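Below sits a lone chain in structure tokens, taken as the form predicted alone.
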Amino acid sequence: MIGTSLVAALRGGGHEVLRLVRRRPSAPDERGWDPPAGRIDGGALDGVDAVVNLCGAGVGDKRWSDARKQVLLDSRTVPTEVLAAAVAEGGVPALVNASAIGYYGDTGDEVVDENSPSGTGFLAGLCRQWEAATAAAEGRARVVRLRTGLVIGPSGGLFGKIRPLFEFFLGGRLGDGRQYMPWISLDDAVAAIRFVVEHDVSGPVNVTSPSPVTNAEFTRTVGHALHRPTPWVAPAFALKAVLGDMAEEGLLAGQRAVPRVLEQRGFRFLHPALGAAVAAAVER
């Protein structure tokens, strides 16, 4: 979802974009690579100003078995290691690499920014290893680590998953609803990535809106935008019974994270408030 929108935005801004594909390239803008084999087509990064890596299997797509956790880890660290090495060897000036706001663990109502320490749990550990996989490029290129929140767009991502539930009058809060949700609109997520590609920014960057909300507030806002009541509650014990660790860390935990770096560097949000972001997603 993010990558497709980012390519369009970069091209609309006058950039030439090449796409790395894991099959045989079939278009002039495609270059081949095979992350498990550590291979990228020769010359694929020649003349490239920045590499943007958004690889990673969906965290919320399946229950977290031990095997699934390994997939989540490998699908992030292996491509990142390959690209970081290629960036360093090829003299590419910048590597913009995905990470996630789960880096901070469950922070309750404490406000966290890019200077806050990493938390505990599977997701925090996953993000630490993901970010560490950029090591080969550190000191050789400008490295940005995108700690992205929950992206709200017209299809796909978080909103794509929950919209049908709300439309069928099944929307409701998760547990006590007090966990914070560090969200960002798709438009702002794409604009933020383009911003760090085009500006001299490095290190961790929280790709979130400046106004995180609790799950209860999020639920009310989505219900209002879709003209649906939200009386239901998914009890914590039921979520844990069905989803295990994924419920504990992915649904019932949260981060009151703010985008300090983007704000300090002068980035302007199109949708700083949740209501406007949800309305924009609904109207498309």
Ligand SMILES: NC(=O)c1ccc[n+]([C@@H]2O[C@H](COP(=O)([O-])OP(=O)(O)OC[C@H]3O[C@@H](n4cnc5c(N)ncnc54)[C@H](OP(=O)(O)O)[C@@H]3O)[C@@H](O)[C@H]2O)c1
Contents of the next structure:
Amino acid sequence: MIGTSLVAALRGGGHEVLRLVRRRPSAPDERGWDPPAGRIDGGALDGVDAVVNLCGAGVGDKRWSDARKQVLLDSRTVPTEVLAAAVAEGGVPALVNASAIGYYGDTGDEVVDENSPSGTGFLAGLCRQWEAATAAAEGRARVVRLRTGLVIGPSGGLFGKIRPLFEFFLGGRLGDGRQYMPWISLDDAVAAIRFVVEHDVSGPVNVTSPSPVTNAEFTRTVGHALHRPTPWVAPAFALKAVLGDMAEEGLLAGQRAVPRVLEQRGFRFLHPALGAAVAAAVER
Ligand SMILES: NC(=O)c1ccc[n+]([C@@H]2O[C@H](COP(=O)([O-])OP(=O)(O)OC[C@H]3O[C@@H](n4cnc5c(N)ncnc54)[C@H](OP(=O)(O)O)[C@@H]3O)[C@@H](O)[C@H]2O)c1
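I have the form predicted alone already, so could you send the form predicted together with the ligand?
In what comes next, the whole complex appears, and the chain from above leads the way.
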């Protein structure tokens, strides 16, 4: 979801982009790699100014069994360790690595920024291990950890799963709707990644809009933008019964996260308000 748009945006901005693929490379801009084997095609990172790593199996794709949790973890930590080592060995100046806003755990109404501590639960632990997997590159390269919120784009990601529910008149609040949802438009997420590639930023960066909303407000705004009523309430007990930990941590927990670093560094948001972000996603 993010990578495809990012490649287009970087190329549009005059950058040359190479893509690492796990299958056999079949285009001039592709280079092969095999993360579990720790292999990257020879010379793939020669002369590269920055590596952007957006790897990870979909957090909302399947119920979180123990086996699935291992896949979610390994598909993030293993590629990150391989890339961090390659960046350090190859003298690549920057590693921009995905992480997620789940790093902070469930923070209720408290405003959280990049200085806030990590929380409890599976997602927070996953994010800590994911971020720790960049260790080999720390001190050798500029390392950015992208703590991204819910990305609002035309398709893909969790929003890509939520949107059809609203379109089929099934949109509704989750639990009591008071949990905060840190979100960002796809255009802004891509622009923010390009911004940290091009500027001397390092450390954690909240990739979220300046205006996180509660789930109740999110539901109303998305319903309004899609011209659909949102009368339903998915009770917390039912979500937990059907989705287990994923409901508890992914849907019923929240973070009132703000993009302190991006704002301090002068990043300008194209879609600071949720309604405009949803409208932009729907228009595509
Ligand atoms: N979208 C969001 O709302 C959101 C929010 C917070 C954080 N993030 C994080 O941002 C990153 C990009 O998100 P996205 O929505 O663009 O995800 P996406 O569309 O699902 O793309 C994930 C990428 O990870 C690769 N991948 C999956 N398993 C892998 C493995 N075992 N080894 C190596 N690569 C693997 C996939 O490669 P193939 O194409 O080869 O399958 C794909 O290119 C992810 O790490 C995600 O957790 C996203």
